[in-house]
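The form predicted on its own is given below as one chain in structure tokens.
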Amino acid sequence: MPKILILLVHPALEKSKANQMLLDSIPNSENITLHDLYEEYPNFSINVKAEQNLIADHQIILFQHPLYWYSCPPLMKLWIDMVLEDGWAYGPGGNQLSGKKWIQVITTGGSKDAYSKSGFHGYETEDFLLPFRRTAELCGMDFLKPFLVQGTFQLTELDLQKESNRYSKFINQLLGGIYE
């Protein structure tokens, strides 16, 4: 069973009822580790080998956050740059993440039809994700489709479960191999 690590990168987790609730429903199993990065480094000083030992004991990367003004927060962009080391992830010698599988857990508060060629924003809510499809290639690791959870102002209650439930099966089928 492969092992999965859900970095949280969420800079007001406090104010995201969305978010809240899928870490609700994440299934508790020891093949699951959640990291909360707002809360591990809340000055911004990351522990690069702490996050390397933690990345290379698992094989499924699950960054769970935001779209943040079309991309990804503050924390989470130092951290690639920091922790995604030429010769470590990349580049000569660099061969540590290969094969490894990378998977964006995306909450937007815009809906799906504002992400999209005729919606307000123009283009789908993939086409923001170049840059990240592009580092996870560059250090071997296999880009998967983002879990999406689009709308969150709009959403209900029972939308949010729904989203919830959905987010915890997506977890359930990537612990037992399945990647869609």
Second form
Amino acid sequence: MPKILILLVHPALEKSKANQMLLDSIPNSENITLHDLYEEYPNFSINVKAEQNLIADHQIILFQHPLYWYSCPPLMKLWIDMVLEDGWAYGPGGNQLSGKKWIQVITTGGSKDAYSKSGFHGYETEDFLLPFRRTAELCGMDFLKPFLVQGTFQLTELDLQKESNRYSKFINQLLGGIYE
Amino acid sequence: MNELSFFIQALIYLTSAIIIVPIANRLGLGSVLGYLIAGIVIGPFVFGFVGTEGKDMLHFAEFGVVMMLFAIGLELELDLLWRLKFWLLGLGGLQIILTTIITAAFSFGFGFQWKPALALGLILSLSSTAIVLQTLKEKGLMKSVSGQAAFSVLLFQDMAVIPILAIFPMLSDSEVTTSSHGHSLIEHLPGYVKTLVVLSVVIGIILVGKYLLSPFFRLLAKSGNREIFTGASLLLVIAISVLMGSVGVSAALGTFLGGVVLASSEFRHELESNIEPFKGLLLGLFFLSVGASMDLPVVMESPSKILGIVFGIIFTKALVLFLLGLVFRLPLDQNLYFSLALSQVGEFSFVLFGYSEGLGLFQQETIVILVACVAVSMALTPVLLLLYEKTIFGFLESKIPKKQTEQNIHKQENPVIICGFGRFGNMLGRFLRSNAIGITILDFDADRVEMLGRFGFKVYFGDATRLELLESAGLEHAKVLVAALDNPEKQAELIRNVSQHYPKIKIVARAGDREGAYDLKEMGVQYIYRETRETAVLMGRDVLRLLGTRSYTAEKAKNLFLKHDDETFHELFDLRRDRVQYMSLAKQRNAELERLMLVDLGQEEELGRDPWSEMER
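I've shown you the form predicted on its own. Could you give me the structure of the form predicted together with its partner chain?
The next block holds the full complex; its first chain is the one shown before.
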């Protein structure tokens, strides 16, 4: 069974209903590690070695984060800059990540329609993820389709419940080796 | 000399120094030349304020040289001496040998017998430690390549005086006369016993210095009586001089040794600053009496002869030094400076001439002329250096790449001085040390100093409110002074002293509470730290965390609080006299802070939204 590392990156989790519910729906499993970056590194001083060891121990890396300004929160960018070192993650001898899966779990305030060619933002959500895709590819990782929870501003309690169930199922599939 | 005439003498010496030295300094001549000129002016041949007792005064004032060597010794740790060994032995040794051979050959050519010629060569090969070191110090050149080279040579010369004194009797044909100078206790003993006695005295000084003096000073320090400590410092120097003198070794060398032994002690800076005023005055007196004892009529009688000899000596010595400088690869500009600086004949020559007079090595007239030559050469040194600096040095300095100057220079001055090494200074010291920042620590608690010394901290005992102590701890070269004394009055005194005399240095001060911080701000301190503030707020942050607040949020709350507290501090500072307004503003600001915090913690929504809450919920 593959081991999943969930990197939660949310600077204001206490204000995000959607993310809290998603977290609550993560199945209980020995093979899942939840790692809350803003909780771990409030001063932004990332322990690179510890992070690398953590990744080495898992096959699926799942970034759960909100979409801020068409990108990730600042600590996640810092994490990428610091942890994915030359010679470890890429470059000569940098093969520690090869074959691992990269998946982003993204919540957006705007709806699916807003993130479309004809919508308000003019591009698909996945178009904005191009830098992440290239990063994963450079490290020899499989960049998988992101898991999106969109339109969180409008979602009702019931909608959120549905999304949570979907997330729970998604993770169980990953544990079962099923990738979409 | 009766009491009144003693005071009159003091009056004359001090007045002349006070008038002429500042003028000489203003003219850029340096204080050494100032003292020499002042000496000539009050001497028997210009105004005649002081009589021919100048020579006696000279003997007394030689104690200034002794103290200077003690102070130099204090600044020298053994590893520095070890690093200099190459220059010390190579440069210093060769300088003496070559100069002696050349000057002896010249003297032989001028009709001296070979033995007196050799003696003269040895005497003239020595340079003036007092003049050169004082000049180098005043110009801040002690750490330059030329400074270190000059220092090595001088040190070697000072040590060479001992064997020279031993050789002189052998050069004398007349066996009978024992010198007026050599009344040492061990004179009548056979040669090997003498050597043994000298050796055991030297070893004794090293052992006592290493194992007994620190506990002794610690005991004195605990009494908290500063005068006693100063007295003990003086006693130490005098005792070593007497001891060394009584076994026929130069007192200067003995105290130098004593200084080196004490250089690694925690009392180093305190000793240095205790000796400093005496040393300065006595050195001044020394130069004054050199000036006063200069036999002007002799110079005036045959000026061309004297000037000829003086320039001959200066030229020969400078040439030898310059050639050696080339061999030892000193950069050109530094080499020229070094050669000129050491080109005079030193103060030990007065001693040696007197000694050789007793031995009947030279005729009386010869000695009078040569002593005058020595004095003139000493007086000329600052002038020569000044001329060199004003002309060639500036020109060369711009042309020569600086790459070599950094080598061999050991930076002893630390950028940070910490005054007070209690729980607060201690933490700061550990932080800075772990960041490879050099720190010099001063503390007035003898037990603590000893204890921290065992932990590998370089801590010096001393009262940091004394400017001389701070200066000998390297205040001049420090960038930051940390004021962390426990006693608020001492703390204030320290800050006032430093900011008044060294306005450029940055003062970082610790305050106990808000009131203490106001006092510091009132004194103009820019960087104030309340010792318990950060820790208390850090603790607050962790309490928030324990109560379930996310750590990043708690961290933000901590930062917000500290920032708000900073702003409030400066606002309230202006109102601290008006209790009513003060309280009202303080209350208002507290209420503001509470509201801000609640908003940030997400417990109050209507006010000032977090930018991130706009993006996604």
